[in-house]
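Shown next as structure tokens: one chain only, the form predicted alone.
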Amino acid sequence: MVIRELHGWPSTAEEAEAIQDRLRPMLELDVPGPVAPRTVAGLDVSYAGDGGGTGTPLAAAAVVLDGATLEVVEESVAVGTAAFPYVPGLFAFRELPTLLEALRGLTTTPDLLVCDGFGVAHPRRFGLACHLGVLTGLPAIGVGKTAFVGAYEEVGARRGDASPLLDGGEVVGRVLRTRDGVKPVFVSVGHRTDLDTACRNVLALTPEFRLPETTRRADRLSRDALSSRGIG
């Protein structure tokens, strides 16, 4: 996997905005997806303790899975230390240092990045899923637990059943129902794929519980990872 040096670390907040801001143009947005991706990968970020500022030990994990199985192809978790201050709509500065570690660490080149976090559904435009896209040329969503911008009206009680979400009159994601009767997920487009296939992705992903298989192997792996180092 290719992963390309377009920018610095910043050191403040206007530094990352302006990272940011000139990385944003070369999202490809809606554009066709993978339909049927034959290895998906998951990436997720657990912290030692409250996950405070920075400094903070985190655990990146990448785990890869057969795009029809499900099944495990390929891990990889990088330990390391929290990179930036916590600032909202710059969360991804904190994880990619560790995060791009872990993702050196594979032999498989995934079809599609699953993000625990946001694409485009963002303050501006260009979340952790959008920021990894750009630098891996990866096809990349975000599928995250919550709304981190916009609006959206109540989604049906089924699974399938979906809501767009709004952020000043435009469509930045979509409200997804992945389990009858359970909570929603957000999912919005990081890089290299369009909105309806990314949600088809994400039912693909989510046979048994709400949260993508890919989000719970890697969010396991990284909290094993610090244990097992005696990181709590």
The other form holds:
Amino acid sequence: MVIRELHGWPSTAEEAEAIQDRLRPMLELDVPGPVAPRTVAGLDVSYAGDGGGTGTPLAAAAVVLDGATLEVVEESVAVGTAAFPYVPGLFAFRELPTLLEALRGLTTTPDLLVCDGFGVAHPRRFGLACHLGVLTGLPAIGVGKTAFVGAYEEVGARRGDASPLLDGGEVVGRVLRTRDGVKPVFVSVGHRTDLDTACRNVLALTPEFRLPETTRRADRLSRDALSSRGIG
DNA sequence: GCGACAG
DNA sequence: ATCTTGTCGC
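Other form of same protein, the form predicted together with the DNA, not the form predicted alone:
Below is the whole assembly, all chains and molecules, this chain first.
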């Protein structure tokens, strides 16, 4: 896959926000998403010390699964350091450089990117999934474990039940139950997909546990990468 | 103005 | 994100 070059890197929150505002117009949001993706890449990052400021060691993992069988097709890990302090709304700038390095290590060009965190369910409608989507040109979605922006009504107790995530009068995502009686996840569109397809894909990637297999695999790989290199 | 705030 | 014991359940 061709990954857009990172221009300058922000040194202040204002610069980071300006980058988000400049890239947001490049989003393709009202397009149908990949219905039966051949391959799906899961992305996740693990940290070594406290994840507060810049410079913290981290490992980013990209794991490609067969969209139909959910078997691992390819894996890639990259180690680096947090490139920005943790600021809600600017989270992507922390792990973007290392995540892109992990993606560059893949031979496969996945049909879909599944990110930890959010897409347009974001204060400026440009979360990590949007950023990665624009930089790679690939369909991307965000799957968050906790709420960030938006309000929603209680979700039904069964797998597949969902309720819209509303922010500022618009639907920015969907709260989706992936397992009976288990806390739901927050799905939002990142790039080149619609919300319905995004949720269908999340359910397809979640046959057994709360989180998508893509996320679980990437989480384990990034964690192992730290410990096996003596960083954990 | 005050608090809340993805990972 | 990470620091952590015990505990319930498949």
